[in-house]
Every structure is written in C-alpha cells, then in structure tokens.
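Just the one chain here, laid out as structure tokens, in the form predicted alone.
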Amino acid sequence: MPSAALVIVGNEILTGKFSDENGPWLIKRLRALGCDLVRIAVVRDRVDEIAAEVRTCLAAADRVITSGGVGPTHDDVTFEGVAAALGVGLEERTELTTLIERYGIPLDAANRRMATLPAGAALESDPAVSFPVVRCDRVYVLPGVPKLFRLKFEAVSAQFAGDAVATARLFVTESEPAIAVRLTAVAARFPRVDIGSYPRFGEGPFQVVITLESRDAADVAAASEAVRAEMATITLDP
C-alpha cells in the first residue's frame, strides 16, 4: 500500500503565531485515499533541518509532502532544503518565470526564487491550479497557505491512492485497565487488524473507545465480533 510522510516547514507553526491546518486535513484526506501516513514533522525555516527531515521521511515512506516555505521572501528556503536532501543543485525554470510575468508579478531577484527549483524537478500541471505542482523525485513541494495546499494536493491526489481502509468503532463502558487483558487477547488473534484503545472521560456512558482498522473488511467484522464477545458492556449509542 502507498505510504506518505509530511514535513511542515515554518517557524510560525513552532512558535504558535499560526496553527497548522494542513496536517489535520491531510491525515483525513490520505486515509480516504487509502494511503498510509507514517510520519509528520514540523521543522524550522532552516535548510539543514529541512534537508535532514526530508531524508528521514524518504527512508520511511514512498512519497514525501512538504508544506510551506516556497514564497519569495528570505525565510522561504524549502526548495533549497529539498535540493540538499536529494543532493542536487538549483536551477531557474523558464516555465515558471514565464508564469510569474504572465500574472503581473515583478520578475525581480526575490520573485525569481519561486522559479528556482531543485535540478530535475517535474512540473505537474492541472486546470485547477495556476502554478504547477513541483515534484522532486518522490518529494511533492506544496505551499503552506491552506487553500493552496489543498488545491495543489488534489491535483496530484490520484498518485497517493490505494486500497480503502475498513473501520469499526466500539464504545465500552468498562475502564481500560479492566479490559486490557481481554483486548490484548483479541489483538493477538487478529494480527492483520490494527486495534486501538482510547480512554475518554465525561463524554457519555462509555469509558473507552475501541477502533478496529484493516484493508480486509471481513477481518474487521470478525475482530469486532470477537471484541463484542469479550466485552460484556458495550454501548451502541455513544
């Protein structure tokens, strides 16, 4: 199954000036596509830190997505970081300088930064986006502005599609310590089902939410029945 990792670039996220919106959105979108998100990291606007994290993510996932740091200002250094991670130089792309001029943006030194990409980058165009998506090998470099991030991701989302994940959710009125042994036994019987246990407080008559996930719907159904058989106090109405 396809896997992905997300590198969020921006001092503004780490200092709390802005809250990250792209990570929570992408988590749900990738799950809907059937792609496993295996890592999310937030790094500062520093070339060395971006490069190190991109390398880590490339080792962990099939594809890497970056968010932020692609504008014209001094702190937009994601292209430089990705180039360093891949061990390539930078090159100005006439396709992008032409677009910059077409949109009436001054083609000065600062704005040329938006057209200076890691060498060999692919430009993936889509009618929904005015500027193409920049893909550097397995790294998709997206803007940090949430609206633009989502538009550009959707332009390449088919490349992240896999088999759908079947899910089930059960609400248990017993405490987590009370059910731990029984739940562990069920998990051992169904190794292909990811079973999670999450205590909740003051949200309803239940104390624990149990989730079951697998790409095999029959396994999820069987594991759900096994959990129901072990837990005498399951509420269907949270």
Second form
2 protein chains.
Amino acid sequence: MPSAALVIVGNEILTGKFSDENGPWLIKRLRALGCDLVRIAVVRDRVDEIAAEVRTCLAAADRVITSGGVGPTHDDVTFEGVAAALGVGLEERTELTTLIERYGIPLDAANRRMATLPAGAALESDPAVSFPVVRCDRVYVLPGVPKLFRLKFEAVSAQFAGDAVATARLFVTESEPAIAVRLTAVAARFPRVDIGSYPRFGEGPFQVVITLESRDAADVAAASEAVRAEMATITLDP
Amino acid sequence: MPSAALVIVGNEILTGKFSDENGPWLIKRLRALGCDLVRIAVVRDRVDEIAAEVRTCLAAADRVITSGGVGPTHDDVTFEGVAAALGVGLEERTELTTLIERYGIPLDAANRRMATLPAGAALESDPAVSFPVVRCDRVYVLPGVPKLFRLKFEAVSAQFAGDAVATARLFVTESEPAIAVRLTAVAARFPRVDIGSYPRFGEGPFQVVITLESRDAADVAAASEAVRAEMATITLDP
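Hand over the structure of the form predicted together with another copy of the chain; the form predicted alone is what we had up.
Time for the whole complex; same chain goes first.
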C-alpha cells in the first residue's frame, strides 16, 4: 500500500497571511486514491528546515510531496532544500529554460531559478500542465498556488493509487471515560482495525464518535458489531 | 521574542475523518500575541513519531504545544510520546485522580491514563478550566477537542506574549517573473524585513501579493516604499 507525506513550505501559512488549502485538499484526495498519508509538516522558507523535514518524510513514507517555494523570488528555496535532503547539487535544465523562453518569460537570473533543479530530477509531462512536474527521486515538488498544486498533483496521481479503505463510524451515547475500558478491550481483539475514539460536546445526541478502518471490509464489520455489542450507540441519518 | 511550534497528534486528521481546526486557530492567536510560530506537524497516534516530532520542535522553538491524544482510550498516547521525548518516565498524579473522582468519573484503568503524566509535569490551574493545563518542561500538552484546546491555551496564553509585528501588503499588477529580479534587490536592501512574494491568479486586478513584516514598523514602511518605487502596484480597499 503506498504511503505519502506532505511538506508545506510556507512562512505565509505560519504567519497567518494565507490559510493552507493544499493540506486539506490532499488529505481527501489521497484518501480517495487509497494512499496512506502518514505525516504533514509546515516549515519556514529555509533551506535547512526544508531539507531536514524532507529527510524525515522520506524515512516515514514511500512518496513525499512538497508544496510551495518554487517560484523565481528570493523566498523560493524548495529546490535547494530538496537537493540538500538528497545530497545532490543543482543544475540548470535546458528543457525548462526553453519552456520559459517559449512562454515569453524573461530568462533573467531570477527566472533561471525556476529551471535550476536538484541534479537528476525527472520531468513528468502531462497535457494538462504547461510546465512538467518535477520529481526528485521519491519527492514530488509542487507549486504552492492551490490551483496549480491540484493540477500538477493530478498529473502524477496514478503513482499514488492503492487499495480502497473500508471505514465505519459509530455514535456512542455514553461518555468516553465510561466506555474507555470496554473500547480498549475491543481494540485489542481487532489489531488489524484502526479504531479511533473522539469525544464531542454539543454536536448531537451522542458523546463519542468511534471510527473504524481497515483494508479488509469484513474486519471493519466485525469490529463495528463488537463495539455495538459493548456500548450504547445510536443511528444517525447520514 | 518567544517562538512556538505545534504538534498535532491526529490519525483522524491525516485520514480525513475530522478537519484540523486547532492549527488555523493557533496561527492567528499566536500572531495576535506577538509569538513566532516556526513549525507545525501533524503526526500519527504513535509514541515514537510523537516523541521524535516533539524533540524536533523543542530544538526549533522556545515553547511547544501538542494537540490531542490525552483522553482515556487506547489511541491516546501523547503523554507517553512527550515523556519519551524528554527522557522521563510516567507517574500517576494524585492531584488529578482526586479531580477525576470529584467529577464522578470512574477511576478505572483507562481513566487513570488521564492522570498518568510525564514525571515532573507542572499543573497550571486556571479558573476557566476544570482540569489544569499539563506543562512538561517547555511542552504544553493540550486536548484536541477544539473548544477545550482554546480554553486551555487561553489559560496559559500570557506565557506566549511578545512584541507586536508590523506588517504591510502590496498588490502588484506585473507578473512575478517580471518583478523577481527587482524584488530580490529590494529584499537584499532590507535584511531585517521578511518579504514574501505570492503569485495569485484570477483573484483581482493584481498578479502578485507582496507581504512585508518586521518587529520594526519603520523598516516595514521603508521597505514598502522601496517596493512601490520599483514596481507597479495598486491600492485595494481593505
């Protein structure tokens, strides 16, 4: 089953200038693709912080996606960070300088930065994107602008596809402290089912939402039945 | 100037079951307090991943906030993770078992977990919260339920207060590739001003948003003037 991790390069997120749209979108998209997202980090526009986080993500996941920091300005340092993470240098790519000129963008020192990639990067072309997706080993370097992030992710999304996840949600009318011992016992009986317990206050006629998931739908059904047998649940309209 | 980092413990966020509300809220709240947020990570409900991330955040920031994983169920492992990060054991606290009993919660094995803290944790009481805030060294361990996260953060928010940040935003009608060389030169002239450049498409009669910030308002004003002198900007209604 493929796993992924997301590095959001974004002073603008951490300082509240823009809210992050790419994390929430990617969470749902990877879910639909059957890919496990194991980690998200938002880091500053600094080469050392990007490099360290990319290394952490490479150790934790099969594929790493970065968001942001790939434009022509002084605060765009993601290519440098990814190169440092991978221990490679940077090289200007003529495939990209050619595209930059074709689109009428001045090929000055700043804009050449957009064509200066970690050595050995793969350029994944797709009819839907005017610049190819840059993939460095297992790291997909995507732009931060939400519209472009989505377009470019879709150009490579097939590489993130896995098996569908079976899920269930149960709404418990007892409190979490009241059910915790019983729930722990159920979780121990179904080690292959990921069971979550989330107390909620004032959201409806329930006190806890129990979530269950597994790649095996029969396991989810059996664990759900066990939860229902052990504690008071109600059915909500979907 | 105080700095902070946020660790969100949340399988439920990474798998799309709940969307994270605490990150966006804390970004704005720390900003208003004058505290620099330098890093956010969302990790799974796993002791080793929580411990590693808390260590990373302790190295990057003065204060670390964790969100989630402090309830009585099997998936609540944040106290174990923070203890591992700090290299201390766990100990049951009679101040908390007393409170648990006072509130009529059964003092069973599961609920005792809520009173079993990293050794040496400080309990910060406040009239607004029924359980004290748990602080382990420089790590503030807060619940994930948004309403409780906010209440408990406010109980300790004075510890995050710093000097106000001066900011400005400029809307540029030229494209980012067209201005990048000039903007880089302005940024080099004002090293104490954090200047960000964000291309936007179809959001208004501008192509780039330039953000400027510093603890020194005069620096921001001078850098803004320099940007305006170098490129075509427009004024938007606030």
